[in-house]
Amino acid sequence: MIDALTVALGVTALLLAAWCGFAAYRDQPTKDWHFIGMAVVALLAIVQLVIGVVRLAGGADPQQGVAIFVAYLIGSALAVPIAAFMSLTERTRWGSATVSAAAVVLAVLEVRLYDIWGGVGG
């Protein structure tokens, strides 16, 4: 995996979590600007998914197994888009809170992906 992309995705996910968490704190639903932020984070996750699949097709082997690596890649690519859809259906502060929680989950998934690939001690 590309370490810089993993770090960038984790940091942008945490920034999105803070931004949407602040909106929830202020009793605001997600707004258009939040969806632009979600799109940026989702785009980074899709780029990571493509790079991960290309690396696997090229013969690279994650330290902890291909199946779990692919599962985490798919989960990280879907976390924010699913939360975005849920926030559209919940037009209260809880929509913002849902996106915030999903972005934190994405940041944790990134740490785990790094570990699965072999970044920690590998």
The other form holds:
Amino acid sequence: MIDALTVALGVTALLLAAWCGFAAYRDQPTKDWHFIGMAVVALLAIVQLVIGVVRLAGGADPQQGVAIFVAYLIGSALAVPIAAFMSLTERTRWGSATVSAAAVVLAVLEVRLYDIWGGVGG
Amino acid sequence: MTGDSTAGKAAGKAEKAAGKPESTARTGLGQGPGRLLVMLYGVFTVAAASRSVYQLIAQYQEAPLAYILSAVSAVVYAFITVSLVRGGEGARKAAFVCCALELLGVLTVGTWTLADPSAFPDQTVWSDYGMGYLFIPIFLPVTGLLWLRKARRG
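Switching forms now, from the form predicted on its own to the form predicted in complex with the partner chain, please provide the structure.
First the chain shown before, then all remaining chains and molecules of the complex.
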């Protein structure tokens, strides 16, 4: 379950990065549609945080330690919302570039999360 | 009062005109391209700080030098992030010095880790010129220095 979600988040984060990167390339700020996209990715990350915590509470044991796992879960949940606020107050192409960079960071976090969890079923 | 509000409106208009030098010159370093830098420096502050705090607490004995260097880099990143957000000439100068320091740090630690790997049983943010972090640690200070230099002229 959590592995599938991690993969899904990684992929959607990269799509968001490409989309906002394209907006930056075309010299456009983030628009409503971009924010809907960010909301979807942010929601997935929050669901992942909840599931992760529930599984920990249920006795699951991430391969590289609970503290690191939780830190990465929190980081993933915060990355896109923070970038969204930063682009709200930066109505230029650089706001789009900021969201794009944050989405790439999220994708990297997901890869790390996959390793930390152990990269095996569940 | 009226003077203030007109000035405010004018500034607002300047900003709406899409990240032109007027707006960057007035408030600051965290606008336009600077916004992207704030985000990246913020990410690296959190990454380096959480990493070093965890490692210093959990496994200090394994590689004290690496963990202390990570902590130092976290402080440098944090300082630059705050300076970029605050803006102003003083902050710009301070951030400039720190970016130079950061570049020096990446180059020194990067070379050091390649020359004498035995001193570093564990990785730091700046190991191998930041390879574990997609080489962003070496591009970031260069971009930062360019941006800070441009912000002065703007």
